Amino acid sequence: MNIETTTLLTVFVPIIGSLTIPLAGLVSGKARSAWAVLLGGFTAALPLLLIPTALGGGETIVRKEFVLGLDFILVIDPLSIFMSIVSSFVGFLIILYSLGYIRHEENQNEYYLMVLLFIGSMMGLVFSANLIFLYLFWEIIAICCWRLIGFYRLKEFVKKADKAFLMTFFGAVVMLLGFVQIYGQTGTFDITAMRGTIIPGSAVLLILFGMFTKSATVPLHTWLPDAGVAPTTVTALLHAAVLVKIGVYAYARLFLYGFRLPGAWPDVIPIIVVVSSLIAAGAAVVETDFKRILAYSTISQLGYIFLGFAVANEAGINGSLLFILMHGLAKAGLFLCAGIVIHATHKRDIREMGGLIKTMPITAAAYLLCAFSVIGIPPFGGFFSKFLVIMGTVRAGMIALAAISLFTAVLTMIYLLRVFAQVFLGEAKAPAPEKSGSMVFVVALLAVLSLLSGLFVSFPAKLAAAATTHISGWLR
């Protein structure tokens, strides 16, 4: 397959996929669940056959004409592949662990309906060069998301599930509002026509709200820890590689690849991104429940890849890259050890934990690898990126930032292993065994993941170089 046809599949086959669910359904349960994987594992492998094209920092551009400047363009170079080998791969592995957590569930086939038409909007948000169709998959993301958040249909979840999705929405209206204003500057959607443009400072400001909102940047972050009354699986895909990573990807794809940042909005940013982390790893190490906890961490995290972008320089930029890898599997991992301890506990306040490394010793070993990872302890591939985001921050001559980054580093070593301590240590409060084999599979191959990502971390750094290097080739 040729290029354009590789990616045309990537977007289309999971969304178009996913409509067939229903139908998978008639047949049985076990023949929608088998679809599912199918689909979910040929969306993950295709981006694959694009390693080549982005290692030989190549760009193509698909164009699909339509009227008023509503082309349909994508943008395959090494930063799109990048990102949706990273989110097609931690989408697949979540539909094969949903296997064993959803099966007693209702509503399978809207469950795994929304998850792949998740996932291929993700896809197509990330090959969009058309700020029309950025936004479009950006709401169909939105959608997908409040159906999945108050899947369990409760007043209560419902309601958590109208916010995440209002506050969402409305932010993405607000970076509409941007778009339509570069329009009246540039004339123009397409962002590889706007290579280079400075953009008014207001238009920043609508955009960037936008983005802040859906990667859940204090003080617009309440929706995402609320939203852990969704499946765990459903949190998995929000905090690990999708649904947050949608604004980070986003600021690099339009603020380093397309327009300019005027004034002082370059030292403006990683002000707001490195206070957001540190107030979101306060939040956590207060907390008591287990998946909040995990929520205000990814907050905390996606400081530190909005803190490399915004610095802008090779450094940093490549480690918000290899970042965006790293935490995808530590904290997958992290939030699916989270589902199999209150799977089997039905608890989530983990001052009622306790003990479980005796009966849940796969689960505790792989959240400590995933943990390390998240940490940034060497040799886990969370070090190597987080090193990269604080050593350009220092480049960039921001030390004081770089000193809050190593400071909230501390922070969250304290409040994951604090977790640790109370639910897999000590006297055994609510002993429960590791039950799905699907489950407990998944977990321990992203522990692996986030381990064997360092010690070989030679293999991605070569995929985040070239991403860096196009987007650097950008930037002089």
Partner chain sequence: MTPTTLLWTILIPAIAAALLALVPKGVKFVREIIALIAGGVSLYLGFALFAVKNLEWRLPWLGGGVDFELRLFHFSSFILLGLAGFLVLIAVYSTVKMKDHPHVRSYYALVFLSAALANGAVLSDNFVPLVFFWEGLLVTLYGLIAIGRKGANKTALKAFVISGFCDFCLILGIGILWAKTGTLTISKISVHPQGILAAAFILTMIGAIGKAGAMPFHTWIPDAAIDAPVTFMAFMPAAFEKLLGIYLLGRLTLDVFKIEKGSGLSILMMTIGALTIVLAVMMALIQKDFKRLLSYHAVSQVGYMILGIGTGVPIGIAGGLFHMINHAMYKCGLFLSAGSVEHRTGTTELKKLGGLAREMPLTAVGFSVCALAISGVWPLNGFVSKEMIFHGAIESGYTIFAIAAWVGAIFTFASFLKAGHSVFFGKKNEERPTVKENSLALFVPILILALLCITFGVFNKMPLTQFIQPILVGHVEAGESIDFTGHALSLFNPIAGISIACLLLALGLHAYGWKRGGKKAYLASEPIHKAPVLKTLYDWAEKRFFDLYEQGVIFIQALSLVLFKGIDRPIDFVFEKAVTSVGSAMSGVLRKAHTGRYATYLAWCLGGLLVIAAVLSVLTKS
Contents of the next structure:
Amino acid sequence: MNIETTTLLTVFVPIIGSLTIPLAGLVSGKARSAWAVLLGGFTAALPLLLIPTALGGGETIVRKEFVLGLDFILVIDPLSIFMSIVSSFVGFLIILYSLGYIRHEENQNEYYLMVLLFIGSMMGLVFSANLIFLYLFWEIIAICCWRLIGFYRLKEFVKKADKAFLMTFFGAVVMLLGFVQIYGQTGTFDITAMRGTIIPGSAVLLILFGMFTKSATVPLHTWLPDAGVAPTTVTALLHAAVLVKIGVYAYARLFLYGFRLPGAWPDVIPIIVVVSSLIAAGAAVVETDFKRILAYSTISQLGYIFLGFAVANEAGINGSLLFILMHGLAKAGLFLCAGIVIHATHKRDIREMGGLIKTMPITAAAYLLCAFSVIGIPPFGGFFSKFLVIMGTVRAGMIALAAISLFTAVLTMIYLLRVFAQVFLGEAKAPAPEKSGSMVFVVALLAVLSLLSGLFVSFPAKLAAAATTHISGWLR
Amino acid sequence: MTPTTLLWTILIPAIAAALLALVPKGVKFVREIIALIAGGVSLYLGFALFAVKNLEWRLPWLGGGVDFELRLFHFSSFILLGLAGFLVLIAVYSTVKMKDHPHVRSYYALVFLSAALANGAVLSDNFVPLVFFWEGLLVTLYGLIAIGRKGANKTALKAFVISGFCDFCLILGIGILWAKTGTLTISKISVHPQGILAAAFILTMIGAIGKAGAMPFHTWIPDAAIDAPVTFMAFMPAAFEKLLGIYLLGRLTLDVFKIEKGSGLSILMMTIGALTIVLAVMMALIQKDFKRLLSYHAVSQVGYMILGIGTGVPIGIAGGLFHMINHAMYKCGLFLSAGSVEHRTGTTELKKLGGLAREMPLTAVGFSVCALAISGVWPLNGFVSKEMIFHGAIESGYTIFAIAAWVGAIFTFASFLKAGHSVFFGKKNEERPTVKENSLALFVPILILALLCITFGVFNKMPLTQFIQPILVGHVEAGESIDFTGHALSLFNPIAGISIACLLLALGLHAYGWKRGGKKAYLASEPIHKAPVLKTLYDWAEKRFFDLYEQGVIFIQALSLVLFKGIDRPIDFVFEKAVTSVGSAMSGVLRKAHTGRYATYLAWCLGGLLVIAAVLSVLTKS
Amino acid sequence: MNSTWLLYMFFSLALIGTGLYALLTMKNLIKLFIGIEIVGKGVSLALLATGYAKANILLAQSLVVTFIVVEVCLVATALALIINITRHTKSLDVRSLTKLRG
Amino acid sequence: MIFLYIGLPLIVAALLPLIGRASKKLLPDVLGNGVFLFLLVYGLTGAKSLIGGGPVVQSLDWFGETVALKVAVDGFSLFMLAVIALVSLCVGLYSISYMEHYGSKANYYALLLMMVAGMNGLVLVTDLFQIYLFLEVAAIASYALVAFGLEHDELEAAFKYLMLSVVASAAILVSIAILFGMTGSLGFSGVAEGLRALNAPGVVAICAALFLLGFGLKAALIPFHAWLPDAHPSAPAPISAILSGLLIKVSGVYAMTRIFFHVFGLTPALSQVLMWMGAISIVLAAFLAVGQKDMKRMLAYSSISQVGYVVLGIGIGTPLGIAGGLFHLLNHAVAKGLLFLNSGSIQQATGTRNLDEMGGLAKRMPITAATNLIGSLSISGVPPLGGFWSKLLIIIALVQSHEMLLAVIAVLASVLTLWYYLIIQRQAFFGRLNERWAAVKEAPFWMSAASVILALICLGLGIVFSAVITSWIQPAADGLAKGMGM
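With the form predicted on its own in hand, show me what the form predicted together with the partner chain looks like.
What follows is the whole complex; the chain from before opens it.
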């Protein structure tokens, strides 16, 4: 199979496959779940075939002509391959976990359909090199999110889903306006054709607005904590693997790989993201809802990822890429741990929990390991990413920002370990047994992967370094 | 010895840790065998590598200057040997002391993991692997405290956050260094700490002294003394962290930065050292708990090391480094004897103990030797290293720091008089049951340490020439002497005289306090505790006004509340309420206008016609 | 010639204006409908006058005839509506027709 | 045989009331839908090749030479014919089940066919007065159809609709009279030439304003919109669909566009007025829609808002803008038709149009829910559905002609659009099932079938947007931009 076919299959197998889920659902529930897992696994396996290409560097561009410059263009380079591997893999794990988690819920057909469509669109987005198709896949993801956030169909939940959809849609159309403005200047939506172009500040503002909304950066973040009403699998999907990472990925794709930032923007963006990171961390310290704390934590960590890309030097980019992977694994682990706890205790407020380490030791251990990774403690994977981002920031001469980021890391320690102490240690307030099967397996796997990704960091680092070299090539 | 041996020094304890974690809880024998074998192998490697001295090993890692570089040279081999020695002693001691601990599996695994990480940190010749191992110790620190008694997780979090903060400072400092020098290989960096690099030095220094437990990053140690297993105290704060912290401080001041005698940074370090000595010892003096008292000394003694290294004169630096290894020995011994007492009597409160010397004579001997060594009594090792530090402080030209160090010496001795008197000597407390001497595995490590204290003191030439002197080779300016053996044992110079006078003063203080306290040894420090100004200060300290962590947590909570209520919620309000109500209000107004009356609608149409006609005419004309 | 056309147009506009005034002020459905008719007559007058003025009376006549045909249909529909409305509301007052609003 | 478009529906409409006596249900259903299907197939296949070499003109004598009925087909009219046939076919299919309980199916189909004939005629003619004529044919049929239920709401709505429409017609006629007087002609090209010779911008302004009142009222642009939110919800659901989906666009937008482009020429002043009227309609109607409780009334306001987009796009006057406007016209016709049909299905199933009383219907009516979702997202401009592409084209055109403010309005209003469509989704379909509707059943076959067809078209327009634009929208836009060339 050549590169082009592999990529096209990666994108369209899950998208088209997702539409067949209801058909499989007609056969039986088991068949449908098996089919979903199969599709997910296939999607996760396909990009792995592209690893040699990525390590070799260079890029392949696939193009299908449409009217008015709305061509369908795919760019296959180390950056997109890295991103596709990470998100499809985490997505696959989440599907596995779902087998146990939503076993007793209604609307499972829709659930699996949306999740697969979600992952497929993510693949499409990652490989898209046309601004409009980037936007298009992004909005398909938004639709999926909306349905998935409102999965439990309670009125307040659906309202939160609507809020998420509306806010992200708002950001997206503003971003679209920015794209159109760029089109007005360059006459093309093709990212590969506008590399190195300096775009006007207003377009940057519009596009950043969209990115910040989509990846929940202060002050456009409030939909993300509210989206915690979704099934935990979905929150994990939103936070860890796919949705919020897109904004960061798009930043790299547009502003590092694509056009250049004018004026003072390169200095302003790091400040915004660091402040966002700090505010979210502060909110996480105050919150008491398990999932909301993790949500704010996501917002906070996203600040780091943005920061690495925003400083735009090799260490920073490398760090951010690794961060996407490490945070994907660890945050998915944290959310799925929260899922097990909430599923078992039917409570969401951490003050009502306690002492669960006795009844669910694996979950507790997994939580702790993932928390260490998110905080950035070696030998877990999160250490390297955070370290490199900070290094990159200092290298770019923004020592004060690096210092604030490190202070935020202290806050991260406090809130994540506070949750651990409150939920797993201390007196048992609502003891509940650990659910066995796929859920605990996935959580443990994610925790172990967080550890292994740190111990054997040189393997993912190789891929990230290839992507970094590729991007840096354009930066010079 | 191939370079890969370096890797084995890290991997053997790590593999042992993994095995220990897997051994089921019930199988005690196997666990102890694994622990002892791994400790023995480590010690063997330590000796073997100490003989080899020079090895380098390198593996490409993340790219961009971030390589996995290990380097063995004199300094690191010395520390490596020390770490291995303490690991063996702790392992032996733990076989009895930790036998029935509920978390014994995690305990052993974490101890050996710590050893692996510490070895890695010592060997790293690149800042990234250094931080990797250095900060990795946070995990074991958290784990080892958290498995202590109930509620220990708060202290664990405290230790974790404080150490984490220091490590983050280290990272920031490293970042600045990297940005300025372009390399992360430690042995390639040698800069003058000027401008932003001075900030880099201070930040990295915080990383080093934070690990060593200097003020103000010490506050978790006294808490951990109560909450964590006592072997942990002997192992981490007393031995491992001191060795690591001072090792890094030594490398920073000797290799990475060129700290000159009398420079601002030198004075800064000396000030930190002096303050740590005095303040911590003052706190130690008034403690009523054996372990807590020891833990404050663990802080106080770091002050001597920092002061010594900070002087910037060879004898001071040598003294600081020598004090590091000496302190590790006697403080480890002291904690272990406290552990032995706790093992038998079940308590470490001074009030409830007394007269144990008769029942546990070997432990008492071990304790006494270590206590005298820490107090700097001739001819024990503490005397030698402290003398060198006094000399260094005076040579640096700032006598005030020497005075501070002497003040520290007074109270150190006073507090150990009090501790020894109330625990081992004096009258037996009637409420305390009679106990027996501990088993072999418990008192042998203590006695070994006591013996080492004597050896290093009496035959100080050997350690000074074998261990300390070579470290300074190449760092001492031409013409200056690096032969310190002359100073070492001469009792007859004015400086040693002052030291001895200090010890006598301490004896007097103790006697006075003992009498005033109704011949109760544990009340011997009360005159100072209740002294006019000091009483208030002590009260504040008890209320943790001076605990930066507690204050920091309050600050962080306030800040978080401000960020949450002041920024996050208002933003949410804008999206959740403001936008929707503005929308609904708009809608309401417009809907009101649609009255359903035909005439209104017709009027709108005709009005619209007029407006459009007017606009069109105007636009057409212009 | 042109002035004659303008004169006719003036009267036709006056008729339309009258009709619109009636539409804006009358309350009775029938009267409203008469207003519509007045507007219609004004429009027919305008068409005829224009045809006359432009010497194209044939075309204008055919237009007006068509217009009348259309109007007949309209009248039929409108009256049917009014009859039905009266059946429902038992009144001819336009103010009873304000149920649909907002 | 272009006359078939007018003649066939008219003839069948005339016959139906007679046939209706013989067969109450089957024959009207078959005949009505047969006509629509024929027109659609003919439009998509036969007529396409007809205009391969440019516009085609045919004439039918009536009242002698002077008032000969001259019809012409170019890309624009053919596009409109296809849209009309498409939507009316779906509406016709839907009516098979839906109109069961209304009785008098024959009359219903007769009126429907008459309306379609009127719209087809309007699209084909080349003469100002004939535009008026067919406008009235379609309008009178629509008054009757709005009042078809003969309840209070229907009558009130129809009455206001009629009374306002007549004023609009009068304005159109006055304007025609003035133009006739100034140029002595009624044909598009004749008037256009006369005006060029006359060079009287003042007259053009007055006439344009009168036309804007007339056609703007038909298209329900604000402030001429007040009748629409009454009339559209009151009609039977298929009629609402055809009124919102087609009538306002054919008798309003199409006629306006045809006259402004081919008679007056789109002056910058006219362009500005059109764009701003569009923008104001978009925003105000969107706000009005947000506050509605009645599902159909919300959809009606949405129609005003979306017609605003169409007018905004066409008003830009650049080929891209026109293409965007026309594509949006198509998308809106399909999607809004679909949504009104769905609202009918819900009303039939639950007996209510009040959103507050619904809830969780997705569980009982999955097809309706799914198709409704597609329609809503398409209109809101969420990719990958058709509505996204048309809005995108409009926004690109706005930015290219440096109308940033309007572009921002157009963009932000789409957020408002999504807002109220999410309200529909939340209240009606998404969310927990309301206990009251536990026994509700999915709509009957033909109703579901019509919804599914329209939903698939919505989806298809998004996926094969490129082909649709090249083969249908571009020729239409070119036809408009270049002029009739007769």
